[in-house]
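The chain that follows stands alone, in the form predicted alone, written as structure tokens.
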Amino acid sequence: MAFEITRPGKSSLIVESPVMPMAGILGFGDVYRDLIQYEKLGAFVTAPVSYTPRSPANGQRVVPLDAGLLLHTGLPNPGISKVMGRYRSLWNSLPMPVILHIVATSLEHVRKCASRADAENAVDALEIGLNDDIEPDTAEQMIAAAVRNTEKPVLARIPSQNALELARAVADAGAGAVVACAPPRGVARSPLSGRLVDGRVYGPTIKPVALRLVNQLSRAIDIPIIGAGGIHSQQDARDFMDAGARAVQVDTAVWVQPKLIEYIARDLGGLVVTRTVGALPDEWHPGMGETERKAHEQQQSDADDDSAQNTPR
């Protein structure tokens, strides 16, 4: 099955599953490879990349919340040139399209990053991460600069604030899709230091807000919407699709249960194995795919053969 997740055109992005990680959740692709079958995903969204290097945030970076966490990283990365040099070969080897997430630090940096990425075969699309306090006219200029400097699809990840005006602005600028939305910012007191920490908020309570935005945007603009925020189950992802999303991005739930993103991908792609009548608890689990089922059956068959060979005659 194929899913077109950007507006139609010669550079439209078509994927085999409408499920992908949110920027930063799986790093640059060199982590979680032993825990997640990347080929089950529709696309790989990289960790945020800037034109120049960025250092990690100082102080405490993670504050636990009652239903989620607050995260403050500073978006550390060595800059686009070093990122490409370090991960180009890896991205070329991945069995799905790679979407490079670019931090929109300035108009000139967006232009340079788009031009740099346009020359890379390892990159299939760009996702421009817009600042939380950005104005619609500036957002339009940022996306237009990216679109002018690459032939690859350009996705715009917008904040939840002023989302409708921003979505209209980036659509007018030529964005191929809108990612709605970036994790909201918040402040929480650290139980370790006692200080207030500013960062982005993640968790299941974000879902109702993001779901409402997706529903509003899907009725207001005519380009695809990629839903993101608070997806912690297969049903959560289906809710976003029902609200009008063309695809979804899964965030920190992957850190708690890495396989969950695979289960969501199978579910939305119609690839979940139905439980056989009489199956024992160790023969099936929610989200099981055909490959896993066959491997389990082969393992059981091998065990039965070994048992038969060792039975005294």
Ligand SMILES: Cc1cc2nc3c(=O)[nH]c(=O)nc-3n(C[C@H](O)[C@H](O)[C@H](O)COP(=O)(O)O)c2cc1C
The other form holds:
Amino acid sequence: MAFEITRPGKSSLIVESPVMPMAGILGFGDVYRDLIQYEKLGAFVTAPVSYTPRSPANGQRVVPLDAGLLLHTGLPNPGISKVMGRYRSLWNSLPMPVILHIVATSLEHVRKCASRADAENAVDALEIGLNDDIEPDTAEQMIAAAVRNTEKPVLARIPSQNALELARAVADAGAGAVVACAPPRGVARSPLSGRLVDGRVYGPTIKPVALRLVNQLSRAIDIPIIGAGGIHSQQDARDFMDAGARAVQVDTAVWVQPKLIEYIARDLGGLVVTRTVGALPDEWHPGMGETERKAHEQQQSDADDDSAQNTPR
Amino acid sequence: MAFEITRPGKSSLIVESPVMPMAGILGFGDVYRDLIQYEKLGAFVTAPVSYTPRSPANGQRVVPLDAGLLLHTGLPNPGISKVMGRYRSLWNSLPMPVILHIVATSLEHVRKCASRADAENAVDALEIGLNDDIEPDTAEQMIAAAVRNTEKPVLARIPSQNALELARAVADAGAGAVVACAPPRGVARSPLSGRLVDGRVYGPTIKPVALRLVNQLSRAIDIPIIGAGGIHSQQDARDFMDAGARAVQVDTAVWVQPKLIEYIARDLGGLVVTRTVGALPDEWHPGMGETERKAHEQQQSDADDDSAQNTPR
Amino acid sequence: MKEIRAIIERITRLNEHYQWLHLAVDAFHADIRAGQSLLARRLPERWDPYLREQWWPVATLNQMLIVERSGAEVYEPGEIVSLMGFVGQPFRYKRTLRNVLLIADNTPPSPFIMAIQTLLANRIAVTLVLSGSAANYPTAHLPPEVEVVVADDHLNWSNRVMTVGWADQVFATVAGDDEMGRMNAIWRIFSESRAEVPANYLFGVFQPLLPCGAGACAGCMLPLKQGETALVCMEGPAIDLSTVALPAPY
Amino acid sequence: MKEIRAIIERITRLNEHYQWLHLAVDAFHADIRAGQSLLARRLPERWDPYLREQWWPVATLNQMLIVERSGAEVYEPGEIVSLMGFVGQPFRYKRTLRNVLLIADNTPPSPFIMAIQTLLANRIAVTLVLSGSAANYPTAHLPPEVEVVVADDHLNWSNRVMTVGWADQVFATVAGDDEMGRMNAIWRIFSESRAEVPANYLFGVFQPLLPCGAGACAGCMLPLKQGETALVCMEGPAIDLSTVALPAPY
Ligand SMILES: Cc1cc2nc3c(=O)[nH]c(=O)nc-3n(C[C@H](O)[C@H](O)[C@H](O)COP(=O)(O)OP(=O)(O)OC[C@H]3O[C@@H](n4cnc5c(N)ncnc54)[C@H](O)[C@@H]3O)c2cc1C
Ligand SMILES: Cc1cc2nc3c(=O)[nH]c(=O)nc-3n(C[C@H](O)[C@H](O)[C@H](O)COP(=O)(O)OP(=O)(O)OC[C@H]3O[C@@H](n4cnc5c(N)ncnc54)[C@H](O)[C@@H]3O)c2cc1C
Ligand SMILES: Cc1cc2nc3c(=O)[nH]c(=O)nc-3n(C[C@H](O)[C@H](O)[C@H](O)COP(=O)(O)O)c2cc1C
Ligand SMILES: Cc1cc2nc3c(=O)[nH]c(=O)nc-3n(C[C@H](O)[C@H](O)[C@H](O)COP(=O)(O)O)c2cc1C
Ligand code: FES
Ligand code: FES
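Given the form predicted alone above, I would also like to look at the protein as it appears in the form predicted in complex with the ligand.
Below, the chain from earlier opens the complete complex, with every other chain and molecule after it.
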């Protein structure tokens, strides 16, 4: 199947399954390779990259919550040049589009990152991660700067705070799609250090709020929306599609249940619907023993070869 | 102990413990009377009241979430006149201040509710519940309208969306305190009907976001902040105080663990700190058998009588 | 309403679908009457699951309260649970009651089990209709005087017209997937076989999720006719169906 | 990294503080080596608790993997768990290793138990220091060749200077309340009794929370000297303390 997940045009982004990891969830594409059939994912979103290197945040960064976690990393990364050097060939080898996530630290940096990424064949689209307290004006400028400096589609990831205004601003600025929303920021007390720390909140309970915003946005703007935030089941993903999303990003559920993203991708990619009989036993027996799984994977990769030839990429 | 929880002035609100239920959690004061020692609560916040009667929402209203729930009621109530008629004498008999929660349906209604409440001895303060998508201008007008029509302190309960701007607006309008924040709105699929429904999201995972906002607001505005959202333990309540709140509201945790609000009230009210030895065994053995509890209550109400005489009310 | 901690002293399995938990409780809890329930939460505390569960008593015995639970749930003797209650009002029977009909439509008849004992002791004839999935309810432990009728998924059973005509009072509980729709179906059965369904005759025994159990949250609010409402946790679980605003019949 | 479902076949209690779970696993899992761990999640699925737990293998036996857990947790034979792994690198020993010192400071020595077997088989002398709460670790099941030393809360033990001087390589694991601070305290003990702490000599065995276990989340990132970083889940758990940016000594 083919899903167009950015606004139509010469550089729109078409995927086989409308399912991808949220930025950072699968690192730079070198994570869980033996655990998830990457080929089933519609697109790969990279870990966040900034123009200059960033070092990690100090202090406690992981706080377990009831049915969730708070995570604060400071978005450490070696900067766009080093990242491209290290991962260019890996991304070229991936069978699906690669979306480079760029941290919108400053207008200047966004512009430079966009030009840099524009020259890279390994990158198919950009996702600009906008800060939580960003003003709509600034957001518009950031996205406009990216759009002016690349031919590739530019996705804008917005926070849930002030989502409606921000979505309108980035749509006006020429974003190809809106990713809604970034996980919310919060403050929690670290059980280890006993101190209050802030970070992003993840878990199934953030989903209802994101789902509501996606539904609101889908009525308010006319570029595609990629739904994100707390997806923890196939049904959660379908709920986002029902609420008006064109595609979804799966976040920390992948760390708890890695296979889940593959099942969601197959489900929304139409594989489950078109082949209910026998073809995907691991859908119903997730995590069965290695031996069994290998056998089925063999069967399946045989079966998948056909469909792969009909796909747009 | 005495805590001034609204801006100083001739009509500021002083409470013995900075702990109260969120609007609706204990109904109109007739709920859990045998289960919670109401006297320990710093204030009582009523269920939401509108000027005209409101009937309940249609369709499924309760959706269990992982570590939480989504609830949609439509704020049914018989309107302010009937509510006063029914509950005036009950509220008069309560030993702590009563805060009447008014749903800000329209400017006209807020004005009328405020005048109405101003004439009621049973009401010590008003809390105006602002809608989720309200503009700062409208919020300012609503609060100004309430303030102009009553001598009593006016608290403004704001949503988490756009909290900073709204807090500034209501502070400018003369609010005595800001209640931050109302539980966020979300959409979830009802497991019974299979439909998507929207409502408010409750549970421990909403706390980090509310806590972060309270911390932000406490640096940005100079009227007291009453922290609310997902408090599920004494430590959660203390976290809000640490983050800059002057008092807290406890929400749905009360339905799961009714005694919790009493323990929090005793804790933040200073009782636990001043009487660690033996005086409050049920703090350490919550929910012990009735017989035992009764005996301790007796002991305690004897003990409490002294302190009650020294309190400002 | 009170909250206590109770210990699971003993577990009896009725069959693979149902089990009884014998709970050691305060003396007070032996006062619970048929129709009333408890809101339970297993300890140690976690916040998932969040809402308390509605537990139906089936009998009291000395200081023990017996509740009926699905056989699929795993309990262990010695486990501690927190119980809040009582929720709701006891069933109210007509003074002239002779024959009572209890209907469980695709849901276990747990709310009725405690009532049966009392009804029989008062020489009232009891018919229990188990429809659809309720048919997996084991009846060997019920007193032999109870007439058990098994109905199909659509509430058909042989002699339905007779049973319906014969009953002086009816209590019906239904699956939660579409509580109002199913109650409506029950209403139609009775309105089809009687000229008019009188007041205080046909009661729906409602089992919505109960966030607060005490009238605070409005989560269990039931629309009645003429714009009135009822809180199931306060006035229920049995509500006279002739007063309820049931969905329009299809 | 792989994910499998394993069954708890048997549970052995060491004492009231510790138990061993015998897990039936794929043949592959017998390859796990000391230093590596598994990220476990108990089934059926709930989202609370959320993060997987780090489980330390203590031995492999035929198709069985044995892990060590706190005795306070309740497990049942027949329970199914999901395991992800392997996480981290096997411990790397010096070629010239003769005497190894293992330190568990206020945390169980679980990461070391599997290593002990191999070390002894290679005729390496093993000293295990249990400090503070680690002293509740039962040692009866350890091979008699292991020299067990009990230290106080502040890592004092008799003959500390001698033990320290005698070791060719040291591995230390510490309680999570202040992992960096405690590692620093260990560092100080060794730097006080030696002119210089050489590279590849003193290793911290870090146990941060591991959200992803595979280098994606940066949650386990450790600051090294010169602004470098290490991911404990990828390069750890044992990291040469001479490369770590420990907090300044007080
Ligand atoms: C709501 C809140 C209240 C706090 N109150 C106190 C306090 O009363 N006393 C105290 O010593 N420390 C306080 N802190 C700081 C906290 O306890 C940790 O010390 C801090 O988060 C870790 O700092 P770091 O430099 O190690 O990490 P970093 O990664 O550098 O900082 C983590 C994040 O916390 C933010 N931060 C740091 N201090 C605060 C603060 N006071 N309020 C809000 N954000 C902050 C930083 O900007 C950064 O975004 C508070 C933190 C928060 C979030
Ligand atoms: C995100 C979302 C998507 C939906 N998609 C569909 C759909 O595709 N087809 C369909 O038949 N029904 C849809 N609905 C409606 C939903 O399934 C229920 O039918 C509805 O919420 C219950 O309506 P009610 O009149 O019984 O209750 P009410 O209490 O009157 O309504 C409940 C709340 O849901 C809101 N609502 C009603 N319909 C929608 C809607 N379409 N989108 C957002 N909010 C709504 C109402 O404004 C109200 O706030 C959707 C609801 C939501 C929240
Ligand atoms: C645009 C932008 C987005 C960010 N998003 C995240 C994020 O998703 N996760 C995170 O841990 N830190 C994120 N950060 C970094 C933190 O907010 C913070 O700036 C960083 O951790 C350093 O903290 P401090 O400078 O306040 O100490 C982001 C920063 C910027 C500028
Ligand atoms: C100011 C204001 C605040 C509201 N807050 C709540 C609330 O906290 N909980 C709730 O269930 N409904 C709340 N409502 C009501 C719903 O948002 C909604 O208006 C009501 O359920 C009727 O839904 P409908 O008119 O969209 O069908 C509020 C309404 C207003 C005007
Ligand atoms: S359950 Fe809350 S009002 Fe009935
Ligand atoms: S645990 Fe996620 S990077 Fe190490």
